[in-house]
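Let's start with one chain on its own, the form predicted alone, as structure tokens.
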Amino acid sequence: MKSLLATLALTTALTLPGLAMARTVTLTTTLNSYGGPGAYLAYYVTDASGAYVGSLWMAGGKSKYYQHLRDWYAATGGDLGQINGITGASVGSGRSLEISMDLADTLFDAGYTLHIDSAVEDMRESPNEIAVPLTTAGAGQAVPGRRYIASFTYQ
């Protein structure tokens, strides 16, 4: 029950800050290919401040290996109610993941971060590989990875 409770206040907190309007929003992250195996992804989103809001999604489903989204893990403090619900397979090299989902309208242009970590087995960890506004403007704007992405998109 109590996971439960945090996962509703979770999606809440980032579908309806205000009782605002929400949008529906396509994040569509394709992979390099590094030849290794799939990789896991930790979507979250933190405020003005830099503070911590919630997260969105995580690819990889063997939580063994959520350490290793070592800033996703950092701001969470590990706590698997964060992604009750939200959680899919990890992606493999050289493949796209597209979640569509509906975030708050005030989550735009006020000062709100998306970011990507990801890590595959064996390989070096990537924390926060995307880091990016989500502002209006940058709805459909190509961002590259440092490693593991090669671009990710927001619409």
The other form holds:
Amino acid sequence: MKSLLATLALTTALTLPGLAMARTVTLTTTLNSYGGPGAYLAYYVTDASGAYVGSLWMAGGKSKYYQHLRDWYAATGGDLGQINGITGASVGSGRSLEISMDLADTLFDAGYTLHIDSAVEDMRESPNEIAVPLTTAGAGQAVPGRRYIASFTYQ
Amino acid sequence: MKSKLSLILTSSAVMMTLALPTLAAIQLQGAGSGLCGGICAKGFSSDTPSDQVIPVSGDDDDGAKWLRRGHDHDDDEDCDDDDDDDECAGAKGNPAPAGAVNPPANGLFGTGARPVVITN
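Next up, can you give the form predicted together with its partner chain of this protein, since the form predicted alone came first?
The complete assembly is shown below, putting the previous chain first.
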């Protein structure tokens, strides 16, 4: 019995810090009805100096089109290792995409910015369509896009 | 006699007028293919549109246009280009889809749990 309690205490002690260091964040992106095929969207984070830190999501599975996500492509050189396991389908006109993921607590209120590049086949590219600082206060506040994205929120 | 001569001269002049541009065109075409050979043949004789993605500069400050020629003729990949990306998920050169592998260890993800996605 004592060994069971000790094991329980140990696993709890090991698990709690991990939970405390991450939070589940939902990124919701609603697209305008632009009347074209599915939009490619690249979600990525830069630090306070503007340097690329990493990618959070890639909507659109064909790498040959990633060059049209211009800023993301410039930062990563199109490195697929940046988006393995975080890539899904492109998002249709007028639709919304909701991504829930565990993000490190250290991303918030520390000068990081979340960017979204977008592009649609046969239409114009829209690099850095969304650029929103990752802050606790900014959670839940809708941010409008410029071309394809009607609104973006994280919470 | 004079009328015959003038008739011959007139007909010759008409023939020359009609024939000269044709001859010139034939010679130019021959010279062109001799100069650039296969490149010109590829460039000028192809009936099927190529399926290149060509970014061209736009009027706006923020974007080149995603221009594709030959949208209906895609021969550079096995999968179709239109809308459904899932069928290309396993294609060589494309990233691993969500759920297939863990997210990258880039320090952004807290626990390494796989993202959950809902599209409406």
